[in-house]
Amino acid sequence: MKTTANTRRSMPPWKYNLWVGVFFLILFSVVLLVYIATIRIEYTWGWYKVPSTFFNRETIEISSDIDGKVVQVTRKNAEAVITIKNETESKSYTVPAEDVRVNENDLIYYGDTLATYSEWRAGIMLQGLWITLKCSIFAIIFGIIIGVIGGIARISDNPALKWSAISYVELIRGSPLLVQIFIWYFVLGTMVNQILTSYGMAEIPSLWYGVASLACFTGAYVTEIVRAGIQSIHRGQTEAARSLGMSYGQCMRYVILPQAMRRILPPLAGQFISLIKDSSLLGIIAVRELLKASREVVTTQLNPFEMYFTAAALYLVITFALSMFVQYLERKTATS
């Protein structure tokens, strides 16, 4: 907003309006070119299919899990109780009365439909959006924790801490994220799940290995951002705090980190925006995030343009919201 205001002050109104018109002309030209291209390839747009991928009304079937005979069907208000009995057992089912499919004395076999009802459910795209947000939020939280610890260790005088932080940063930054996801899921995940299974414990879902890979990858970059932020604070701040009797931990907590945080917010925002977009790689380990959900819809509905444009728009909304939030934090922490 400030940049726009400054531009208006430094440019005559007619010239400013002229360039605004040029911008919208360029935007219109791009949209027109895309439209002409789709006509040339005889693509049929199907935007009407998109809403059903977010919310849809599904028909739910209630099935019998025993063989027997319907001995009683009792209706009361919006519900019905269906009782099925055979030679060894009797079982009752409470179902919605709107669409009961059986009557008294009907013979029922295992898996037969007793009743159906309809309800609104979240579609596959909404589920994918939620998984993307869930992965990104947890990865950002763990990435910040790893980065702050790693950044402090990176400038420590303790060689074990310093060299460990350097090794971690160089190892993670020197290998592709895709390879790290494979290692976390196929190597570490296989070993951990086999150990858990041998002790009769439940396996860890692939989602959390994806979160771990993203957090470790982001943590390496946050480590360097935090290190640079801390070292940008004049050394006299540390000396003044220590002269007042503060310990090294108190100096970092109350003096150095609050000042460094204001300086590292912009690069942190850029890193977290990249993290949200990198979460699209988790589809390769069977995590149904936003992009994988889009691909699944494309394989069934055959509307790639609409779904990929929709996915891109959703990623844009998420990253733009994060960018606005960081700008708000910058304004709140700004000093005169």
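What you are looking at is a predicted structure, and each value in this text was computed from that prediction instead of being measured. Between two forms, the rigid core is defined as the largest C-alpha subset superposing within 1.5 Å. Positions refer to the first chain, counted from 1. First, how it differs from the form predicted in complex with the partner chain.
- A displacement of 2 angstroms or greater separates the C-alpha positions of F28 between these two forms, with the rigid core held in common.
- Put the two forms on the same core and the Cα of Y315 is off by less than 2 Å between these two forms.
- Superposition on the rigid core between these two forms places the CA atom of V70 2 Å or more away from its counterpart.
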Given for the second form:
Amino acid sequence: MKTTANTRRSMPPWKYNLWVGVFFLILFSVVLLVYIATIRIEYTWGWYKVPSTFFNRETIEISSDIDGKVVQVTRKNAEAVITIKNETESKSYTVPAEDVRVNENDLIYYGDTLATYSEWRAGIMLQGLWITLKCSIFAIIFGIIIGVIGGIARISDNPALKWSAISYVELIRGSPLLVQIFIWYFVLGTMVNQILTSYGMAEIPSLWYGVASLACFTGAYVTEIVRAGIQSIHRGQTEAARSLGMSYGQCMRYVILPQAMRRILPPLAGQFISLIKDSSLLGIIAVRELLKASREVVTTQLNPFEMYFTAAALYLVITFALSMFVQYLERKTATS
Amino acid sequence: MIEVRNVSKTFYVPHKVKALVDVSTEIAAGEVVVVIGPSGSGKSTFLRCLNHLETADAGGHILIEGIDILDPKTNINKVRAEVGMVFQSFNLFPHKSVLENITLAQTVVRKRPKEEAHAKAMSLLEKVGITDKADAFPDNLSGGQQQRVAIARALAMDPKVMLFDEPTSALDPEMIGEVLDVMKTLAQEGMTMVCVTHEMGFAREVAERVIFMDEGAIVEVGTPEHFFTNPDHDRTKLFLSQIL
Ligand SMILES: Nc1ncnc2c1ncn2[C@@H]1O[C@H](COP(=O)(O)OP(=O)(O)OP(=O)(O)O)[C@@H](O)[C@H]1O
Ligand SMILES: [Mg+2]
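Swap state to the form predicted in complex with the partner chain from the form predicted alone:
Below, the chain from earlier opens the complete complex, with every other chain and molecule after it.
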């Protein structure tokens, strides 16, 4: 904060403003260049098609189940009751009154539309956004659990715990996330689902293999972050706590982890922001998250520019919200 | 109260160091013992072995009220709750207020109700003379105040013994007195105390016994009077001539 203020003061105001102007000029040029390029390739912008991928109004038709004659249509407030009668039976339909398509004494055949109404539906993009959030939140929660356990195991004196934690971290950090997603879905997923079906149980949807792969991947990085955080707390803290008779667990819980938390939060935020962005890889295993939803829209509406810009903006909103939340937590732990 | 029999301690990292060599001594209930000796002579190691912050080498015995803390079957947390320790660098919990520093172990180790722990903490803060700082955080206290809080924190467990490892060495000279005064009061009240210190005035005035250590071994034990007037050993004389 202070350093930027100092550089500003060392520069005369007219010069400073000049460079601010240059910045906006660069920004404007980039946008203009993209725009000119789209004109050159005769791209037709269709931003108006975007909102309907989030919310759309769907028309629902109510049709008759019998042949017969409309004997009565009574309207009450927003509803209408249509009664249809033939020689053998009579049937009443209660429908929204906004668009009743029949009148009294009309002859009706099986399947004829009696009335229609429309309602708002969540579009594919909104569903994709929700899936992205759901995957990220679950992966973050499991990632934290794995990371805290892993971090504590990593600094343990017990070789079984310590070496397990080291192997886990090195294994996960040593291979690309995409490969891990494939292993989780196409190897582990296939095995688990086949075993489940052989016992007559339902298969686990691919979303959960996606969550597992992300949680496992993040857990390894969180393990290292937690380890570094705990080790950054001075040894005297442990000694003071233990000398008072606290057990190892009590010492961790009341003395070490709360202090480590403050140092862990900033790198943890960075890790979780990566995780949210990495969740865009899950489309490959048929999880319909934000990017996959965008791609599906593009195949039907043929508006890749708008959809991919929209997806990028949404990821930005989520990650920005997360980093704001973590900054709030940091301020809170700093004062308590 | 405390019985130390043939205790040795060897460090292997970074290289092999015999920090304690076959140390034996006894400390009676209510006794105030001061441990002195040159730097690196094993004073801290001796003290830290007494509450198992360092594990002494196999073969020796350390009995606290008859319980052998080197026996693997001993629940060390139970023993430690009876042995208070005050460190050179205070080691207060920086994320907790002064009051919480003193109540934490009372509630989680001694399982005392909150109100009782709170009342105990307040009476101890009064004893060490800093009631007005109960809600302050350690970082906002002077060194002397921090060390007095650390003493109160240890006393809150109602320990049977108090171990002090150079409690005034990290303090500015003008704050040493206030900490020593608290320790003197404790000694007068009959607390069993083992103090590593370079404060010879304190040793002379309060100690019932002085232990002189050098190169990991107890060289000489005696009353302060014997010690400061006509010590037996040349090493003791040399040490005293250097510091007095
Ligand atoms: N954790 C440790 N690891 C390795 N060596 C150690 C450790 N603690 C102490 N030592 C060594 O053991 C010897 C005794 O150390 P100790 O701290 O007990 O001395 P001291 O008498 O307390 O000295 P001082 O007056 O400087 O505090 C020293 O040689 C020291 O280097
Ligand atoms: Mg020492």
